[in-house]
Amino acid sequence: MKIASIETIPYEIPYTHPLAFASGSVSTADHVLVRVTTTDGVVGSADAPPRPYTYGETQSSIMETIGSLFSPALVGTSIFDREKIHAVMRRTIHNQVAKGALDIAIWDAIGKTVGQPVHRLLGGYTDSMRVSHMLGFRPAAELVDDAHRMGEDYGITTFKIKVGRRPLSLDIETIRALRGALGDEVELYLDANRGWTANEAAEVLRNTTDCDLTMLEEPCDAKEAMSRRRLVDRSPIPVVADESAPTAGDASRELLNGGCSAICIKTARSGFTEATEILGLCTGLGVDVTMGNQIDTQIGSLATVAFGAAHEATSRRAGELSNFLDMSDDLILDPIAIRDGRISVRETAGVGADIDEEKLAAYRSDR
């Protein structure tokens, strides 16, 4: 039950077309599988999905971190002496999606040691969670037919609007269109992912009182403490933290300064270790908490769903756990399904997201 080695695998598989947002856009899954394999042979899988844009990790730090920096120093230790193994990835600061990954590759091994669904060593609440969909920077027609699809194919009727843009009636006018369109049935929120300052921010919400929204995610970069406090005091919306929390210290930061009304959670950068402090601190401050995505695989979305599923509080609202439908391929043996806009947990030992390894050969960019 000691960790006998970790292996890091780069892959690429395109997106069927780009998600494009405030600060970057994507065409290409150009992750890390992260494999952690016991001395008793069980072997525990994450995915990794750099987002330099955000974080500053990329494809080849991500790989550099955890074959240079942890693995020599975890192989050996047992996947259950899990502040041991944090212990290590502390010295190192930053890199989150690296730390993220590992974490959620040695959960995925505890629960195939000891034969039980991660979901439910981690809290087993409920078995499954609704689904939020992403709308990316495409014109209003375009995105109005997606959410139609969506709704029409999948069930879901949650959809975060990516805002952030210059000049403000662009995002104005999407939002009225799909909010035109879709109904007062169908939940949107929005996520302006920096674009904007938090007087532009202000500016939206005071044009889009009558579209019903929901949330608003990052209106501005979070170094405007003071604008941004103005603002969350003055929203009628909870204004979430996202990039600007990605560890329980940076969310109490931000909730002790005003910078925010509520915290997104993303396992992808702070695995489920990490996840259940962030939780455990918004419940205990009676803060709302969101299941976000960075635009993650099948691999990502399952491990989200597993985490998200396990709590009361991170299942109130939906997930963002479609953005796998946008790409041409995935890695995963068993694809996830998609029903009355709900996603299930995987009842079988660990996270439940097994490998297809022809895939991974044909996917992988190392060789």
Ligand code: MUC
The other form holds:
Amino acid sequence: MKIASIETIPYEIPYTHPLAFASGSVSTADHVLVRVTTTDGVVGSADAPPRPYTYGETQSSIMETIGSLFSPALVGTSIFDREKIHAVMRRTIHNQVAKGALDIAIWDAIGKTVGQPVHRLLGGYTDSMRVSHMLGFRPAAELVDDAHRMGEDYGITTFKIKVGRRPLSLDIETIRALRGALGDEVELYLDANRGWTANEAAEVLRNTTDCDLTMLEEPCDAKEAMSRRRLVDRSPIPVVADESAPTAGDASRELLNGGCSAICIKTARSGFTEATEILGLCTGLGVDVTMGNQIDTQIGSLATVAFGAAHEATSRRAGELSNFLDMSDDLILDPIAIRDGRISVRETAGVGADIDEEKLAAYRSDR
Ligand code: MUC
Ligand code: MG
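Can you swap the form predicted on its own for the form predicted in complex with this ligand?
Everything in the complex follows now, all chains and molecules, and the chain you saw is the first one.
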């Protein structure tokens, strides 16, 4: 069960509904499939979604970091020696998505080697997660239609609204239109992806007090430390750190500085190992967590479900698990079903995202 080889395969799958948000937009999933093969012939897989506007990584930087820095140092290491593996990865700073995917691929290989689903190895708390759907920048009427369709087709009742635009009235009107059209039963929360200043975020909150919003994610750049702390102190709803908290160290800095009052965990950038550290920090401090989506494929979404369902704290709130619905296709062999607003964990060994080799051959961009 030693690592025999690590492969990085770039691929491109277009989106049917591109997602636009304050820090960028996605119209093609130009991701990297990471595969770890062990000396026993077990293959662990994970998906790496590059987000240059969030973490500075690209498809080629992920391949280069894994191919030239991690792989030479890790081949020959047992997949069970995860602390040794992480000691190697820690020698390279940043590159969170490359590290996260490699960590998940190794967990997948561990699960397959011991014949256990990874959600059980991680904690085994529950068997499914409630789904929250993300609504990007589009005319309010289209978002209302989208939300209705998500409710009717999949039973989804929680929506994250992408905000962070100027003039602020654009977002305020969208929030009001969604609340008005969807009624009181649905949960609505915001993610500004650093698009506003802290004071602008406070103004939006003041103007939407009657909209029953439950959370405000990454309202402004976390470096705006003083005004962000003021916002967090005065906000009636949790202010969630997402891209400002990819590691346990970042999460503690933001929490201790008063830059947030809740943490978004994303397995795509923290893997299962660092996500576990972040979760321990949050539960120890009594801080709420959410399971976020890095505009993941079904492979990435299943990893989020495996981690989120494994723990009590991460399964309390709906996880962001449905961005893949906006993709034209996926690499997964057995597609995810969303029923009654929930996605179930897979009871097969590993994370449960087996790859359709024909689709991989069709979408890979290195041949
Ligand atoms: C989110 O929650 O911010 C947008 C960029 C990214 O890295 O993730 C998404 C969603
Ligand atoms: Mg976010």
